[in-house]
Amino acid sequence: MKSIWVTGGAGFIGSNLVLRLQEEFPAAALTVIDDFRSGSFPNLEGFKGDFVAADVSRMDWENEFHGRRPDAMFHLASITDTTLQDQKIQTHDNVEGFRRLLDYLRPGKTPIVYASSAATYGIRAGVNRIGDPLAPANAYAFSKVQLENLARAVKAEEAGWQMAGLRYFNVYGPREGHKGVPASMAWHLAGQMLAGKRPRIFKYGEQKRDFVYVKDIVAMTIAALKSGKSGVWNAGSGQPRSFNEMIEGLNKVLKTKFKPEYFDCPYPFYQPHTEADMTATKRDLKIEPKYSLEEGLEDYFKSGWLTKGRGKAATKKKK
């Protein structure tokens, strides 16, 4: 590949997987296109690429790029926090962005891997599959389902064009400390530790999530497009762990002995299990993932991004 494109590559999953595309097609021009919303400029040091700041869902693509489109895209660009209470904006922008990117690509019919989201599945708990209902409990989710409506109408219409969405599960890792409340609770939990705290848990911290390591996300999204398929899938770890087991794994990279604080969940309709059904993704993506939360607990920690900037306890613990 001689060229490929990045939508929210500043962003968390985005520059992580730039980065990675880097290293394996150092021959190719990477442009990441981001607005810094969802994103941060130092979560690129060391990229060699194009930068375009610009937001997908008002750019004049063909005035942007006059003509210019790329070998692959990779389209991550999203209002990524869940609680924004503007539905039109969330939309917009999410469904939008997308929908011009598509008519911009669609006269080259460019391959295009995009993010969708576990949220797609609704608050219901239980193994996630492909083909199950989707009832989206909010408006980034419903963005997620429309952004798959979209993909599925223009594939109908362009029958060899690749589209391929990945339905990203509870993704932790660095290069995510920027993202302030909608970090993971990786994040949130060891910036507790750090600090001297208890971490902060909901009674009795049972509770289980889908908690995949970036670096696995970042495989799958490269393998959706080298498999040459389209349709979605599932982009998880396949082993859903609890909140409690999250902090054991803390306590022993960062070096500390504390018990969770519980207290009580103050949402009726918490979910207290995800899990990702890997079968299509490992069948037709010929991937699956490699880190266990330990595992990438450990690689968190050696990475450095897990304690930067907590200040002198995360330096102190660091050293």
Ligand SMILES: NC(=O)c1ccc[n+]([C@@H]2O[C@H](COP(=O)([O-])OP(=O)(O)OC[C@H]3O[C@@H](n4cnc5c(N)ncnc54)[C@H](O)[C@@H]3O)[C@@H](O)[C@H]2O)c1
Given for the second form:
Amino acid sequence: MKSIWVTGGAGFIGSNLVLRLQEEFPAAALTVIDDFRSGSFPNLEGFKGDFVAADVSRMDWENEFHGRRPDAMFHLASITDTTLQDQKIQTHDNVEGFRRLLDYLRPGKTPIVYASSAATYGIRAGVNRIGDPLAPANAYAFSKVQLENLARAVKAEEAGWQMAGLRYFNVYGPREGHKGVPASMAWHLAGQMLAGKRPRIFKYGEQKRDFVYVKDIVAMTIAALKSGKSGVWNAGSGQPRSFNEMIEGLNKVLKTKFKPEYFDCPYPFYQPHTEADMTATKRDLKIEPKYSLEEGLEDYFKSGWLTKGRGKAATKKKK
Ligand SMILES: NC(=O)c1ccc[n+]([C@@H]2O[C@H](COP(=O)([O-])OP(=O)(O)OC[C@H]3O[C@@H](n4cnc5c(N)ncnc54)[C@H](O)[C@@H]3O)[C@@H](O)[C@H]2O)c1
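What would the structure be for the form predicted in complex with the named molecule, rather than the form predicted on its own?
The next block holds the full complex; its first chain is the one shown before.
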């Protein structure tokens, strides 16, 4: 591969992906397209490629790239604040960005891997399987369903064009701190613990989530491209774990002994359990997540990013 483009490459998953691609394809020219609305340049320390600071949903792709097209495209740019209620902005920016990208890449049929989300399944509890009816519960999730619909429609017109969507589950790991509130529970709970406070979770911490380490997500994203296949797959750990277990894991890596502080959940419905069925991912993309929650947290801590930028308390605890 001579040239690889990544939208959203200044963000959490995007930057991890870009840095991994740089290692795996050292001869390829990498280009990141990101408008920094939620991404952050320090995530790309060590990046040797090109950077286009632009909004993919408003950019004139032809004018920007003058007919140059990559050999592979990873599309991760998206509004990632799921609480942003503005339906028009969520749908416009997320869907039109993908539509423009598809229009521009159509002549060369560049293989595409794009980020969808487990949020497309909605708030139904239990195992989420490909083929389950989708029930987006917010505008963010709705926009991701639209991405999948768009990919399916274009694929029906252009049979030979690879278009792979991944429904990422609850991703955690290095380079997520810039996200603020939408960052993972691992990041937020560690922050409370590093500040010397008991980690706060909803009563009684037994709700389970499919927490998945970002290195596994990156590996699945690259495997999706390499598979040459089109479709939509789950990208989770397949191992739902509780918030209590997350705190136990964090206590271990931070060498602390905090007990959770439980408080009432303010929501009338709160998912007791999310879980990715990984059968199709393993079968089609020939990949399995490697990191258990404990291994992921250990690797996250060792990277230095779990404690980075947390102030004096964090630095002290890390020693
Ligand atoms: N982190 C998770 O747990 C998770 C779960 C499900 C799906 N996803 C999806 O994975 C992808 C990456 O998410 P993330 O967690 O890294 O979030 P992030 O907010 O860190 O990254 C998103 C990046 O996209 C950029 N961006 C947003 N809109 C843009 C636009 N119109 N033009 C150019 N750049 C734009 C942002 O500046 C940011 O750098 C997103 O598509 C997200 O919806 C993430």
